[in-house]
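A lone chain, given as structure tokens: the form predicted alone.
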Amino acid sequence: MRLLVINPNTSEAMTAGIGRAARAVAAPGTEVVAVQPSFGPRSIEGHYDEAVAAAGVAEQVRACAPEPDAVVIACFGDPGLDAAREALAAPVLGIAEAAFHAAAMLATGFSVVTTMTRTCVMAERLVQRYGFERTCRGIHGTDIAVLELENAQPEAIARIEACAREALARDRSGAIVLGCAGMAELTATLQQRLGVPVIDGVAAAVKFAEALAALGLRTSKAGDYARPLPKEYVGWARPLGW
């Protein structure tokens, strides 16, 4: 199968990573291809990057052919995941929408990790949206700029660690998950550190995908989910249009 793996940020660093780490998962015989915006923030740490950065989104969706088998969407914020569903037939998995069913088959409670504090509210708004608000149980903030997931340093993983060794103790929580994409290739040392389940959601929304997919199963178009109207886009935007 082919896996269309999509970072809405512009940071190559970070899509490179988010391929290896989609790859370390994927099955024997799927091809992943990791691509990004070719405009958009570098990286995404509020609701103006987010907003810009799902037109991003809009952009690979549109520009992918043929049709991948599915679609993950690599940013915690899930930035673009109703237009990408709209957009085609294959099944699209945003990674923070993966991350928390697979830690609530885990854990009777998780807590999220993330990078800045002021995005933990953008957080809590997916986990409403989600469902999920009966098994998170916390989200908490680092308050390490993404692009330093670039190439993570020791100093970066001890704070994300000692965070989560906190958030395990104060919310009773029996699992972590990563609440950032360029957080993927540091799961298994946390997850050994930390002795509980670590969750990646690049690498849950990996294995979700390919299941969907083998089942044959594919996004609904009866009612919202429908293709995008026929219509003139302006502007910049006019090769996003139907």
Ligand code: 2AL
Given for the second form:
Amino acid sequence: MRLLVINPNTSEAMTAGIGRAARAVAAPGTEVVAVQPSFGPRSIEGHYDEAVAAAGVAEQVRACAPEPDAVVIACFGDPGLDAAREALAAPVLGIAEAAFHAAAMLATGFSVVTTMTRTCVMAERLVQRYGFERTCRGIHGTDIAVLELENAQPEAIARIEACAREALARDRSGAIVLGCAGMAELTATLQQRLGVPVIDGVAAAVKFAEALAALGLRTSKAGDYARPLPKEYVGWARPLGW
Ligand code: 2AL
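Shown: the form predicted alone; wanted: the form predicted together with this ligand:
To see the whole picture, the full complex is given below, headed by that same chain.
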């Protein structure tokens, strides 16, 4: 199968890392194509970044031809997820959504460890949107900038580990969800150090995407996920119209 992995930010280093993390868990028959928008923020660390990044996801969804067998949106805010589902019939998975589901199957409660504290509200809203209020026991910022994760130094990894340890104890959690696609390649190290399941949404989304595709399941085209209505888009967004 062909799996399109969209990094909604415009960091080439992060797109490459996300591609490696996806290929590391993908089945032998899965071709991973990792892409990023042609415009938008280098990293997504706030509502404004996310709004522009969602348009970048729309650009990549509009540009993909032929339609892939599944799509993963590899930013923890899941920007443009509903829009991509509307635009495509292939299954589309967000990494936050995938990680929450995986964590909830492995522990009665999990904690999220993320980047900037200011993004915690965004993760909190996703927890509410996906209905994980009972299983997500805490969301913790490390104040590590997303681009610091392009080449994570031992001090940054130690800070994530310390934050996760405190979260496990304070929240009485049994698992850690990593709140940034840029943390994907730290998963094995952190899991080994922490001794609990550590869930990277990129890997979880790849495996869920493969499962849905193998089951022959596709995005519902009934109701609100029906294809976008054809209409004129103007200005720089003209090519994004259907
Ligand atoms: C992210 C992410 O996954 N990619 C990005 O640019 N920002 N998430 C986050 N919490 O900072």
